[in-house]
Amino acid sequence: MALMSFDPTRAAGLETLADFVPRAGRAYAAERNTDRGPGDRANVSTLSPWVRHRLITEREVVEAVLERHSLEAAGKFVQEVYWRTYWKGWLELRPSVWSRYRSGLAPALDGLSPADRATYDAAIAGRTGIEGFDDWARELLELGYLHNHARMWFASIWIFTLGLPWQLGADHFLRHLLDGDPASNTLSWRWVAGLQTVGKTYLATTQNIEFATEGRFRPTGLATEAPAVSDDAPVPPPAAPPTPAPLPRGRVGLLLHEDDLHAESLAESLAAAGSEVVAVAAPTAGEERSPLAPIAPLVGRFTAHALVDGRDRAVSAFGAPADALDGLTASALIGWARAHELTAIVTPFAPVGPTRDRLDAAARGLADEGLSLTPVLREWDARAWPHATRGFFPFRERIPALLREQGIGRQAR
């Protein structure tokens, strides 16, 4: 069977969604944990690269699935979509966890002994000699994608068998995954390490890997214990969730970024607020995801083409001219605003991560010039994020109500 590939367009994402919908019910629940390798992903959706950039939105995905299946039948898949929403909300309420992870990367790399550095280099290249792990390492480099279970096994072996810092593994994933999401990636690695649910770790075992790969891999020499990683920074209490900001009136520029490329679905709320979109812009490349090294070329190309696709669709939706920006800097945005005589700039809300860091810095420079940069918070996020105050299972209990509140699914009609 041919290896999968990902076309960074909304059209390709919608085609993949339509192909998956018939399998999103009980078949998905029964087979989703099996990793048959990159040549056969029929048991999972593979939608995450498109959802990560919101070429297609979480709402669209769940709506399409619940048009075909009941929530009872498709509950496992709907929960998987909401896991990403939960992680984003959890980090949104605790942004210091992101900044602490980022600031800890350079010390983690510098603190490696020569032997540990050799192990690290072997791990990222797929040369450890550990069956399965090396295959996943190469699959990540070649395709930019891994089955969710493979990600968990990889992280567990990285931390507990190879004894490498979790931060460096998270950084490697974030730079090489097409669906590399700051919240999902960082917090999933923290969970495996025993930091997210304090003291609870994930141990990869030979038996589980052999079973879930249908005998493809049977690694030996894996750690038999997974002591939680120590951390002197307790999980901070949740902050107040973000609330929708009043949208500006007048001549507005719509700024796109890699975290949300479905601007056409914002048209109605912008028009209702009196925001006249007279210009559209997007950067030519995504943000660097790491202070240690650039993103993988595969990820860079995917993101750059996704930005063009999102920008072109926004031009069609709003009938406004488009500009390509050399980065999300204050100077670039000020020049763009002056060229189109903008009174304000709006942008889809960027959750905690590199894009948000860049936009926050740009907003301060814009304010000095009397220009506002207003984030547009989607209803999907605004309703769900306030409930990410504890673990996922209390959050999961809110899913039926969240769907009803938004009129999604058969139970909402």
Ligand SMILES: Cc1cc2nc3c(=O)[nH]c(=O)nc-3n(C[C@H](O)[C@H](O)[C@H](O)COP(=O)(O)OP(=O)(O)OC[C@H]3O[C@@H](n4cnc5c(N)ncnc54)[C@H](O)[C@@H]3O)c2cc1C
The other form holds:
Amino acid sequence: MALMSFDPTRAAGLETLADFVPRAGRAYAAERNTDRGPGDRANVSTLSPWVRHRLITEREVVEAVLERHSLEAAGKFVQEVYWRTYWKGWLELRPSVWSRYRSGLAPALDGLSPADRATYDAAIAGRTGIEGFDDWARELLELGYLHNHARMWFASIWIFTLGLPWQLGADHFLRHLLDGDPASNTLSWRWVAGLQTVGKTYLATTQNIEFATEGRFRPTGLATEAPAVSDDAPVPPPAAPPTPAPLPRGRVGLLLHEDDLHAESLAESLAAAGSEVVAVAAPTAGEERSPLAPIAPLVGRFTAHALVDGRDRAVSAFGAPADALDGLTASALIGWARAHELTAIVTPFAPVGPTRDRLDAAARGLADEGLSLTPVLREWDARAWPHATRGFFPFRERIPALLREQGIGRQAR
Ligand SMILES: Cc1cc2nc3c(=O)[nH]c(=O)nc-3n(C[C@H](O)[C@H](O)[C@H](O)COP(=O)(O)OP(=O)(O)OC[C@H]3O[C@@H](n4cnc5c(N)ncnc54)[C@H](O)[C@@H]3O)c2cc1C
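Mind sharing the form predicted together with the ligand? What's above is the form predicted alone.
Next comes the full complex, this chain leading.
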């Protein structure tokens, strides 16, 4: 059985995309819900580790698919890509949902009874005795990837059968998934728990697991009810979406981070604004995904190599040298700016999450020195996020218009 592997380079992401494109039409819509196991992932794209870090962008993925298929045939796949965009936009408009999740992690761990602590330890190690669940727990540790349905079943069993706090499951996923993403992960766990669509939970059943794994697993003893988890904090009303900031003129440093590693596609807008990139840096920050524990070594290696890949491509695209910085901190950035006589630092926009928290803290320190850290917002996000005010279904209605506005797909031309 050939297990998939994820090479943290743009070249490998593009190869995976090219291989998948022929299957992105009706075949994907018909078969994507089946989890045949790690030896056969042909019915899904497995693109998420690359897309999450924007080694390849959502735009490129959708463009490639719509070059080959009509929007009607590949509508399901395009919608799935837009789920990522929707979740990011939803969290961007309600950042307190992220900060509340983060601050609830330590109390959730400390509040476990000794019996629950034992269940938690067994769950993350794949030793609960629940068929399927234990296999997915080990698959996650070994490969850093799970099929979407395995993620749903795992989260549902974690919350409703094992009775563990959803936040601890989300934290475990975020630290072990190569595609671990603050928005998609936190909000998907909230959705399973009944917090996202209030009162609507996801119950994993023996029948569904047996059917969708083609009989590989038939777990018994699963919860038969999924009462929504209660939450005393109502979701705040959506804030105003971010708008593109004016880009600085003159000598700028390009700061890369794990949330967006395709800086070369920002070259045109930077040049048009008169931003001259004279230095590039890509310090690591991936270890910040959780306040409870470090990220898994597999994830750390993937992210570190992805940063090198993104940095090297930026060096050739902008013809500027790369510098090693001592972390993503204000003091490191100030020293860097002085060394190159930068007028400003530009960075791809980081959505709500640990990277953004770091960048915001660094921006405050830079401002004290009269330096700006300017985020470059992509058109893909700037157009879509303002529509993430309600549920996915009204958002989904906007997809054809969003594609048209950006000239993506055969129908748009
Ligand atoms: C509990 C739970 C936790 C999750 N955590 C993450 C996470 O940390 N990071 C992450 O990227 N996805 C997460 N997902 C969403 C989804 O499971 C993965 O994006 C998908 O399984 C990735 O595999 P793929 O690339 O083969 O997907 P495909 O089915 O091939 O989909 C194509 C692309 O669409 C996007 N996509 C598909 N489904 C979703 C979805 N439900 N939400 C958001 N984007 C989607 C991804 O970019 C994916 O690469 C989670 C889902 C659940 C239920």
